[in-house]
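Only one chain is included here, represented as structure tokens and corresponding to the form predicted alone.
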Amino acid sequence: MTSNNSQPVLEDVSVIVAGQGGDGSLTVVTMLADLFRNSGLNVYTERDVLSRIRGGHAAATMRAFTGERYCIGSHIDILVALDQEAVEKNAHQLNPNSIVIFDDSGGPLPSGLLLEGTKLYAAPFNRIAMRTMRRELYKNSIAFGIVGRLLGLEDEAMRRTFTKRFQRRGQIILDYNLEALELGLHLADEMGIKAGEGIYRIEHTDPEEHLLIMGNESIAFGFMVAGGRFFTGYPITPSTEVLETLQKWLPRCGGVARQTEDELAGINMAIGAALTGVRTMTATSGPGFSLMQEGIGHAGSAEVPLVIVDCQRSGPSTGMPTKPEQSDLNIMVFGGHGDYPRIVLTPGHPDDCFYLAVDATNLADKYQCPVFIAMDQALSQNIATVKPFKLDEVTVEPGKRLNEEEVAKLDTYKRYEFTEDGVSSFTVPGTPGGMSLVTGNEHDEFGLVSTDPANRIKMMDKRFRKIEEAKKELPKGRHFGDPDAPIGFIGIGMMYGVILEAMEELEEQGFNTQYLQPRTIWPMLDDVLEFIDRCDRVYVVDLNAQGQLAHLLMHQGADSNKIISILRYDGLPYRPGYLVNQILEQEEKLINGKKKEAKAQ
């Protein structure tokens, strides 16, 4: 749909504005993001940063979309390059009707770097900021004027939107950036982009009320509405936003979030909480996770609920900490000294994020267990729009708790009493008859050393035996596309949107595919199994060097005939058009590989 004067209408469009870090690149994006927002489209944005303040590439990426997108797309249509690197770093996800706007105030772009056709907008913005301002910080600013008009947003709308980021930081940092931003205005006018006439036009609805918001403080809101109380965490990328949020909001609902000194001390502290019977959790990520194995087993082994957030990064070691990865799956899974129970939940969305935070709240405190959830750094610090979270929906499902009362009317209390469903009832330390002893030694139903080996059988049963009872109630995954599809996908975490978009991209190219995406990943349920049963084959996203993933499906009894793994380790997120490829380039491998046998036969 086009205007008089030709204006295809903004439906999806996605902006990279890439620079040194410390230059803005993220300010930008933000305030993209929120003008378009508030103009009733939907938004989600990326970031690609150093693990450092100031210095080294850093860029950030927005979406504004119509209807339903859960990553960024697989081109970019304006570039917003504030030096020549961004250019030379982002260059390939530029495509011949991309749009460049360059800082040219070290030297005019070498040719050569942009595909023939890139139209290129070039001006010193540097050099005006420091000749107007004396400081090259407002260069993002300045350019934020060009890429406002490019984009057909109104000058007033920019002109609020300055005035919300800026003004709680002081009259003059406000003045000083509203002065930038006329600069930026003048300079379009002067390059012929004229208010009102830029490339795109915006059809202003009324926003549907949403939230923008990324998925670690999603996670810290679900924690709260489903009762937690007590959260405890080192800061550490990319998990520092759940103990930020929490640190803001928890004591507002009368809760402590404590910043500790390391994470030994986190994991120690948040088993203390919950001996209380507060409903606790603790975030981090690979490295700190690793860190904590030995309390994690403690928590399995003496049935402390505890929610744990790993927010993956690439490893190992230090690794890379600010670029996406999903290898820490198998120290979820299969990590720590012995055997104790536990479960892993997977969430795809930042929306998909709140809820799965509800259930491990209420899991970990019903079955006595440490609760982990699964997140990666995509997921945990890319911003979404989100519909506002259901709160009416939410409900807090208290475990085996008894009150003075009622242990009053047991002859004898026993902490870890052997039951049915191997949940023992929980009184709260201090509650008269309720004594009892924690220890991370092999114990008793009181709670009492034992190495006798009919106890150890009986304990370990037991403990095993909430896993089973849990499986009924265990988020299931969430199906889409065609049931019948030859084609399946699996993936978790950040590949949930780009599956969902390369699968339209495979159906244009005639692929009929259809996708699970697990929310729950141990113990595995049966409905990823019958999904890859119904399949003919299923490609495994892993985002890891070893297809782990793939390789827990396969543990736990898929067909590995069915499973081709596709594997990515290189720091980079997915985009759509990439998973395509590969999806393209295996199943040439397939057709030949028929071709071959037909032959040979």
The other form holds:
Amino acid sequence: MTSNNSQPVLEDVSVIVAGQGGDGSLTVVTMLADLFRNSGLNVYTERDVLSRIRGGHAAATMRAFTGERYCIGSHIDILVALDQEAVEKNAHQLNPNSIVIFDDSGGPLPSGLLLEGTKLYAAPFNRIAMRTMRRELYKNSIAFGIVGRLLGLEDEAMRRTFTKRFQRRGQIILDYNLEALELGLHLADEMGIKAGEGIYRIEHTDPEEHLLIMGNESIAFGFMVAGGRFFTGYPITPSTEVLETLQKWLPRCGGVARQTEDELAGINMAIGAALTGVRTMTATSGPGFSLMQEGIGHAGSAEVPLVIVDCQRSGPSTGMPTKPEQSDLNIMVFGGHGDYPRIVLTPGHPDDCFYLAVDATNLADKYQCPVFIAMDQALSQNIATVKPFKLDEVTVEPGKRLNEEEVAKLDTYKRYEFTEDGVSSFTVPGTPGGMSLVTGNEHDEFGLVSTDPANRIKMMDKRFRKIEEAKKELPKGRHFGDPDAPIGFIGIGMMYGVILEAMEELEEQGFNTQYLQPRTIWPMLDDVLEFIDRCDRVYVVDLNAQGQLAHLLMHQGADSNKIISILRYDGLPYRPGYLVNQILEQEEKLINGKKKEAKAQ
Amino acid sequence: MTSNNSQPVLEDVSVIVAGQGGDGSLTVVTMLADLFRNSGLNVYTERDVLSRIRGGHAAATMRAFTGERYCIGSHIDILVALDQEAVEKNAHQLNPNSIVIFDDSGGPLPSGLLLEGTKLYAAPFNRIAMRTMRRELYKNSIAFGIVGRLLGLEDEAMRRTFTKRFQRRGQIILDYNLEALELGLHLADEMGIKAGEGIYRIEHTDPEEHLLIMGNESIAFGFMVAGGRFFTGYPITPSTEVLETLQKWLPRCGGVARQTEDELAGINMAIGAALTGVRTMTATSGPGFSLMQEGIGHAGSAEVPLVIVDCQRSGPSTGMPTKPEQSDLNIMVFGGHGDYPRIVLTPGHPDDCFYLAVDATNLADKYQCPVFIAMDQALSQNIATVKPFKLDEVTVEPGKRLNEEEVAKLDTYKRYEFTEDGVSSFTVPGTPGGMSLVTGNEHDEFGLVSTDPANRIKMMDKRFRKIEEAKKELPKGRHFGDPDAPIGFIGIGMMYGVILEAMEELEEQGFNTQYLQPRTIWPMLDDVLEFIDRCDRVYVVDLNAQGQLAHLLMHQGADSNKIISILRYDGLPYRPGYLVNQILEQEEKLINGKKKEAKAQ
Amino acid sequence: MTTPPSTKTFTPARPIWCAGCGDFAVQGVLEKSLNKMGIPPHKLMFLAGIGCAGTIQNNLKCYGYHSLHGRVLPAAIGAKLANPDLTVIAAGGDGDGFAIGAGHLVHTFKSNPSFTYIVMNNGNYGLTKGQASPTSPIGYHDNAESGLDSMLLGLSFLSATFLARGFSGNPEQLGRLMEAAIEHTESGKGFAFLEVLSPCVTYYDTHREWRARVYNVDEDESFDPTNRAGAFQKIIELMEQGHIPIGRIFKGEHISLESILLNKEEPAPAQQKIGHNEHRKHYDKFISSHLG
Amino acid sequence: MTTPPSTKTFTPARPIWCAGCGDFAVQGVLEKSLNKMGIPPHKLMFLAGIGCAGTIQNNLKCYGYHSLHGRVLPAAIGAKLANPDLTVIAAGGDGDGFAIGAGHLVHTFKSNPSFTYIVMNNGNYGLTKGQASPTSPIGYHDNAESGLDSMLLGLSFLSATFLARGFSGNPEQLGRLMEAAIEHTESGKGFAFLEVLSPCVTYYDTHREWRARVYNVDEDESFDPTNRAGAFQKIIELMEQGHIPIGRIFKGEHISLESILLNKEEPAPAQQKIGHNEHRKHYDKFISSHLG
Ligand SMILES: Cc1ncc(C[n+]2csc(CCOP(=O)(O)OP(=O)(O)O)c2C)c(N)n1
Ligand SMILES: Cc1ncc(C[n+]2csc(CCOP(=O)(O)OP(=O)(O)O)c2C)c(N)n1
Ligand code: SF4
Ligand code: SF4
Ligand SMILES: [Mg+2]
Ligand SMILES: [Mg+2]
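So that was the form predicted alone. Now I'd like the form predicted together with its partner chain, please.
Full assembly next; the chain just shown is listed first.
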């Protein structure tokens, strides 16, 4: 590192860049993340955008840190505000030690918006960009120079990152951006933020290289590594990156990733492909998931292996397409008419997304049923560092398939044979002698339509037996904290990192807690119910209005007296500090003997 | 009545007519039902058919009785078997006192199929029809003569019913059928079943006229009487009669009943119509209901009043289209992504269907949300006698609507105004000054798209507040039996009549029971949970594999230790005797201290 | 549209479109046409699908409805059948109308209800960031299919009565087509289908290309829009020459859906008073049809 | 199809159709064609929709799949793309294909995947007891719309390559068309669309009427099936004269979907061995693309 002076070592810093949609906040944050990752730090980023292409408030946040963190923290150290609204919307996240870099092209910042003591660097980025380069487009690159210097990044490293990022968009665009960066560095000099004199000193701590990846990309990659070779999708926020990643990578491996005319085609084309034996996935978000209900139930009934990714966003209906929520749990577990078997997995970090996507792909093939991966907007789209995936540890097991020789050895081949574990062998079309009928009508062992009551019971029981069997190997929850702590947490998806960090803060305040992060929520595994039994009280943290996870636990027999629902449904992601406050409030109520009011209703 | 001899008075008789699809079993049963209804008895009928137009085993059952019964009973008195399969499939319902009328055109009945002592009348109906009339089509009319005589019906009354039924199909068809009837009466004479010498004496007991109607027709009529004037549907068993009834009747009242190209058009066309202020309904069954999920959630979010009838059939997927089940409870209560308010009503008899359809139509308009009516195939299609609907007692209350003058008086009109009860007034398109924006995106009070977190919370809470408000007037459950009985029953839809009758049988065996028939299952009303509290143990009778109703009660906080799930999912309707046996088995287990095993899992 | 002083409700939103987006022209022309034709805001029910195009209703003074993605047509049919006195206009993007909504478009051509449908065709999915749509050419992104032509599609329905294509770069003509479309529906002649070439400057800027390729059949005296087969042939020829035909492609006659379905002796469904005694005689008839 | 002795699996079901149903002829002709063309049962993937027509797969020796109502086309595309070596045939009724399935039909015409689709058109919904379908004429039951013509619809797609209509009452011609369709797909030329007029004797017995109205373009020497606009015009003329055109309506050329989408350097998706090391180099590339 160039600088060897007395600045503190960077251990945990959060930067938010905010302005109007199209201002390039996300670009700044992504490049910062890349730079810090390259410096051996871990990062976690978040986007906060509207469902429109340009205009409207848009922000992106980056947190860089040493050690393990899996969320944006409770405080922002640096705000890069490309307009006044950016300050207004984000000031609540600042504290007196925060630094604000403000584009004052539209006038100076009115007083009173910032806490006293906040350090303000103001310059007219927009005007400079317009004046010097004729396009305001480059203001974010100017701002980059300043925030980069402040954070202690090397000028040369910044230039390298710019080159890497903009090269593929042509030399002209690259040159302009580099020019803007130089303007920014120059401005920084003028403001007294010299090279090597940032507020932090960056120390290479972790020698291991890290991937910078979002959950949707991890899901796509996990599927691919698990032998997935057929994917269908229809663009919808926040799932589109799964489609786009697979459109790029699957064909190279001989696979097909097809954008269909709608989600009905998506699910049914996936089913058609899966029937040929290829491992198949589709991904969508709430509205598309609702449309797929008939197809999903059909896969359950006809025993078609299928992975379905639901990248949840704020509902109901079109809702708030760019905002995180976990409010499709009900429809994942209970959607589709009639009774059929299904599995719902819930990863908590881009890292986990990879491994659970592998599991989902294996499980679908093995148990011939729909397997859901429950994502949420934050988990889907927030980019974070993860350790390189251990490809060598991935095992890929094909399901019970019969080839020509195996069929020839049989007396009779029955597609839906009654078996002890409920799983019947299948032949793929093209296999001589192994013809079968696949149908969503109730059917006999051969797949012939049947309404015989005795057959019906056996066939239903067979299908559900698969789930009993699967329970033995479904991904168990991960436990954190003191197993004897009286206070328990249950939460999934993006709540994983938030709860872990809230537990630290609570511990500092003298609360001893433990956390079970379920990674399968359907079927509900015993470890979750046992965890509840073991605790005095359990805070079930739901990112929805109805307490879907809490009630799902009750549905499965959890003692409702032990469950305290914590709800959030305003479209904002939880922050550790916010959660801590919720818990403290509840605990106070308890102390005041108001236990009843706090219970899940 | 003509006959005044020593035959017993007909109090409760059940006749099953069975043969191949297209043999006309249903016609025989429907005419018998009509005749008995005209004789002042009550009737209940049931169909047992396959999802094909001709061929395959098909049967229909009629029960005629004095007093109140709401299901087919446990025993069949007379089997009219149009082929040998008809005997094989239905013999298990017979007892030694049963009578069998058998078409031996295909050869005599092999011995061993019937219990000893069963009285058998055999004749070659098919051959007679072919020989005399050149079409086997008329064999059912021949059989009718015999079973009619046996049941003590007057020849002249039979002729009248034939005339009424076949007249609209042309004189030729009527003449042929009348000729066949005479052949049947003649045959009866030969068999020694003379006019006026049937096994029963029919006494006019109930002076009041009764309607003969199926649940689907009652639903259609209730909707119409409640001012429903727009209906969309797409044919699907067992909901099609709702569409067909309304296609016939709505246009006369200035309404529209439209068959759409699919269920997606169905739900969205209904929404478009409802926006104009017209009371609107759609009806479907499982597969169509799954397809409607996105539209339904949209109605919940955009606050569009809508009645949705789900005529449940055996699922999952295409399942067994003609068989009864109650396995869409989960998707009704939990379907659709995201959190939104909804109401689920559960009638138990064609009578109840009418009144709850009126309620549903009023409730949808009042609370501006989707209201479901949960039917099942038996409730939908079984024809039964009901007392003439009390049209004068029906009240029709329009929701909070503003006309031009009312809007003019306001300072500002807000389509989604925050109100205490959560219900906002609405103007219909065409009202000057009352323009509004309706959307499934999250929105502010004016309907403008908004992601403001504070607004979001208020808007979500407002929508759910409507349900809290509605709870005060939602149809409560009906209670039967001894309120102090230790054993409770909960069951909905077609289970209503079966449970009532099972309770009688259980009482005879010394078991004191009570029954709560919920008529609203979402939101779950307090009376249901209180009922569970009051009982020692509650048998929740589910017509599905997963115990959906039982688990729904747990989801809502019911004590899982008190709930014992009784499940049936073989596509057959429950019979009182079957249910009694299930209960006796469970009770025995309890006595043997095996309580644990019997609990809902 | 001017806002009458009596209005007590929402202020139309500012468009969220990117500067230069073709949709601005569509809105401008639409407002002008409505004004010129004197359609009062309270009589206008404007329904839109989902996408950049599907935000236009927020910017208008009207009864606005934001349908689900692809479902604007059945919703519009429902509204029109329930209250035929409304001026019903539906709008949306090419993805909304031709991808997820294709089945409904087919059935709207088939059933011919009297309302206008404006498809703002930008050859891509704008709101979801530029993926291929059914009108994207082969090679756009990794699109593997040749583009759908909605004029040819419309011509294949014998019940189609109004087919036209405008271009945001030619607002005069667009205005004429828009007025003709609304006029068509106001006089109950059936479904008026108007596609507008409306470039997406951010993801697929076709402005120049389309300006060069459009061929205005309105200016071609040999073109006869009442000749279905002739129009079909002409479009194919033009497309083979690399042209995109714009103008009034087809004028036909066919009975409208609402005139078949509605009972003329009764007020329309939405215009009936809600009360159960209005039609008591029919209720009694229903009851007696189920009595002995 | 003859059953090779090695088969250890299901015995095809007996048809559930009413005596006299047109679908019997379709099945008979199909079996004959498959036999004649030597398509082995294990290479045949036969997918069907829901309805009376949509039970045909149960009666055949093949890999049979019963799709959801209206969804047979996307399922067939999925199967064909995953394993292009299969002979894929999809079938269903007119309700299945033209009502609930209309959107998928449009996109199958548009994308041109190589499989055959047989629509058994009986002008009504047989299995649900005779309601109007998209091909029912105005006045059938209370149908308020004129019927859709699938040949015109197909012609409106420039990517359409095979359009034909047969009649169950003319099995010889139907056989020729069936073989031509399967031949078209076996040689990878794209989507073969074959509508068959197949009367429903129970609910809408059109046998006589249709026999009187069909017009066989195959016998009309002046008819040129390679001329799209000409075919379009001829159909319209015939329909105006009260005729129903049957025969080979259109022959076109267009690249097939699978030939664009599949990576020719690799085995097809379903033919790859499931194991994570086959493409390790791409996985490693993916990883490095996310590294510094
Ligand atoms: C059921 C469903 N699937 C997907 C989406 C996501 N989505 C929103 S807009 C859109 C497409 C927009 O394209 P287009 O209709 O052409 O409109 P444009 O933005 O180009 O004007 C999609 C796929 C959705 N809202 N609902
Ligand atoms: C989603 C859905 N909606 C409705 C149905 C009920 N349904 C079964 S077959 C059918 C229509 C059959 O008509 P068609 O496709 O013409 O076939 P046909 O019976 O005439 O051969 C319908 C509506 C269904 N199975 N699934
Ligand atoms: S993304 Fe394209 S279509 Fe959307 S507003 Fe911008 S320019 Fe218009
Ligand atoms: S109902 Fe009609 S279509 Fe169905 S099998 Fe019978 S004749 Fe054929
Ligand atoms: Mg578009
Ligand atoms: Mg049909």
